[in-house]
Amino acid sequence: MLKTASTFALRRVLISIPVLLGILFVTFMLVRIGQQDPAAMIAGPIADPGILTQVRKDLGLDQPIWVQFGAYLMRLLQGDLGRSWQDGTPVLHHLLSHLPITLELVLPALALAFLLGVPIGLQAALRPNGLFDQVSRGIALFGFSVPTYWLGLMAIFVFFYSLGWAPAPMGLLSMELVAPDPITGFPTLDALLAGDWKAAASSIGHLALPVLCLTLAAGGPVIKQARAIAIEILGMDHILYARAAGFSTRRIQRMVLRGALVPLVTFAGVELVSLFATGSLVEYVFARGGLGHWGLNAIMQSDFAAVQGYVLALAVCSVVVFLVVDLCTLLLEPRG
């Protein structure tokens, strides 16, 4: 089994290489066909043509596109993702510092969405078109339909502005607190490891509303998917026999959950990847400064190097997530 899994993982990694190259090339071209001139943005609006020419030369923008792309790939092979054109900081440093903030938001939201959505979907499938099923479908439709940024704004209006239950949606901690020294990059975990309980409580408070918004956004698809999978499994012969034999509802639920495990794990990978994109809007609304927030700023500022690094990070995360999902599927259902 270990040898099979290793061979499978190696094959998937090799297949992913041309996919990553294609994503890199498309991104590289898209950021260069826009109307904004990064040299003018860096040099300033009153820079003379000589300075603009020098800036383009320093950035390598005076070279043909294929030369620029080749140079970028060579630097990439050396672990150099370039430097941000806005602040001169290495893009890799930005990615490593912002990614944990995004993961601290996305992973709890995904876990809560599945912990709540899967039981709701399974229970709804046991009595299709019943009251519980109709209510659950309404919740799922709400999660599908409502834009996450609007949900974030409404959560801020209700829980911060109207009720005063939530902290100000600005950053990761209260402004009067000093963030502990980074250890893992995860703000809440770093505060707990440092024994700074005030900072930990503040971090959790600032995390609650964004996680709630993402949980609602992800919970709708989870409920719908779990219900559809469960209804299909409930129509299979062995479940029909179990019902006819008088098996308890709890036991039938366990049988359905076991049969739905593999498709749910696969769907969890899809949801995790989609939450990276969805979470960027939530991060922006709550000013959390995660990977998505940083990436959106880079896109709006036409920071080519940062945009390329951001897209590459999302692509690599997607490849890793689907590789883990495929390995989990192989372990759950080993087939020749």
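Residue numbers count along the first chain shown, from 1. Note that the rigid core is defined as the largest set of C-alphas that superpose within 1.5 Å between two forms. Nothing here was measured: the structure is a model prediction, and the numbers come from that model. First, how it differs from the form predicted in complex with its partner chain.
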Second form
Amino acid sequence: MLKTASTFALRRVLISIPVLLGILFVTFMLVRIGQQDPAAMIAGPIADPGILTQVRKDLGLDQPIWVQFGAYLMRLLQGDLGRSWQDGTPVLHHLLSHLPITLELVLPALALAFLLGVPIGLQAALRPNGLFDQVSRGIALFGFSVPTYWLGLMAIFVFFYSLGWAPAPMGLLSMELVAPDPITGFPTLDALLAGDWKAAASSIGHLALPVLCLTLAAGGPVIKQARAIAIEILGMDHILYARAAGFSTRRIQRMVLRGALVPLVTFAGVELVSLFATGSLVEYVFARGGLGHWGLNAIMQSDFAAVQGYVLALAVCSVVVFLVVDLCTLLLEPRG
Amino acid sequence: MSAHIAPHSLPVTARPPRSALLLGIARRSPTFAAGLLIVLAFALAAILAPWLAPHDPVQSFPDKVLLPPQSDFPLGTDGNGMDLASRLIFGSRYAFAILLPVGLLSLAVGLPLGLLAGYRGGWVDEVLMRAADVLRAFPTIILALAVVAAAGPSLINVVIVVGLLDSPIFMRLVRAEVLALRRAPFVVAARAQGCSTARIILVHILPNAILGATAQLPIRMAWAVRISATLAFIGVGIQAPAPEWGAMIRQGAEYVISGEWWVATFPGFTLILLVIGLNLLGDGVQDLLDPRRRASGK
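Now show me the form predicted in complex with its partner chain, since the one above was the form predicted on its own.
So here's everything in the complex, that chain up top.
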């Protein structure tokens, strides 16, 4: 069992290498076809042509494109993702320090969306086109259609400006508090570990609205998917027999849930990857400074090394997520 | 239907009047009717914008900045003193300027590639599907942001990038359809009769494959409207003061914490309404094309 799982994982990692290379090449090309000249950005506005040529030479921009790509890959293999030209810090450092902030937003939202969405979807599937189904479809359609960033703005207006319940939509902690020393890099977890209850409460307060917005946006697809999966399973023979044999609704729901586990886990992977993207917009609106917020800034500032690093990080995240999903599937359905 | 009806009424009953046909469709799929109604309303607003809008969408009234909704400015004014209602109406032109070409482009790219991959199979299929995997394994919105930011903000860049990024969806769809059709008895029969490959693809497979792809079209268009608004909101898409809804939400974002809620709120509602309309339309088309789907409630 363990051996099949490890060979399986190895195969998956090998298969994803061409995918990663493709994504790397796309991002590598796009910063080079762009309008902005990286050399001009680094040298500054008053650089004379001599300095520009020198910077270009230092960056290897005078080389053919495939030589540049090769050199880029070699540096990647050594763990060198380049430096952000905005502050000169290595990109890898940025990625690692910002990732926990994003995970702290995305993971609770994903968990909430599934804890709420799956029961709703299952319930709706029991009586398609019934009242409950109609209402839940309406909620799902809204979750599908609402722009998350706009939802964030509306939440800020209602809960910060009008009601005063939420803290100012900026940062991870109230201004007057000092963040506890990082242990794990997860702000709330660090505050809890340090026993700093005030900081922990403030941190959770800052997290509440963004998580709720993201949950609603993620919940729509979850409801729709859970409903579709449940309807398919409800039409299968073993459920039909169970119903004919007079099993209780609760018991049948449990059977459906068991059957829905594998497709739901697969869907959770897809959702998680897309939440990394949607989450970046929420981080941007609430100025949380996570990986997504940092990445969007890099895109807006044409910070090439940072953009490449961000896209690469997302690609690696998605490969890892899909790998974990496949391993979970293998554990849940060993015969598959 | 015949014996007791007077002969002279036959020509009338032979074909139901058009209004009855529309009603029938509306009854079979209320979803489709609702979606169509919403999308048509937006299309009308886009066409008739100059006559519907009370003001010029980019005319600034310097002494009427950030007015709340009132009789002169039914939805209020923004930070430049421009009329929000007029800007929203003209904004539907941007929405259609995005969704129509994006839909056509992604279909025009995805359809032939899907036909090729599905019918040829082998290494062509393998290469195309791996390329589609590269795009699918990745949050598209970030890629769109990065590419448009690099290529420069303009309507045409947004259309090209969003259209190309969406084409793998149609490619997959058409390919699956072709794979299913390739072994269908009528295709095998056509081949046995000596039809050329081109004829089999164009006459026998394409019409069937197109049907499945067009059912998906409104839903992909909804996605295109959303993503182009997101690009504008982040500031790399269409730029203010052009009355694009995402750009308008961006303009309104700063006023949310000072209480001028209407600047960001109304563009959001408008965007949601069109996206919902397109989604309903897509669901409805699928219901109408596949009655089994409706019966089972999928």
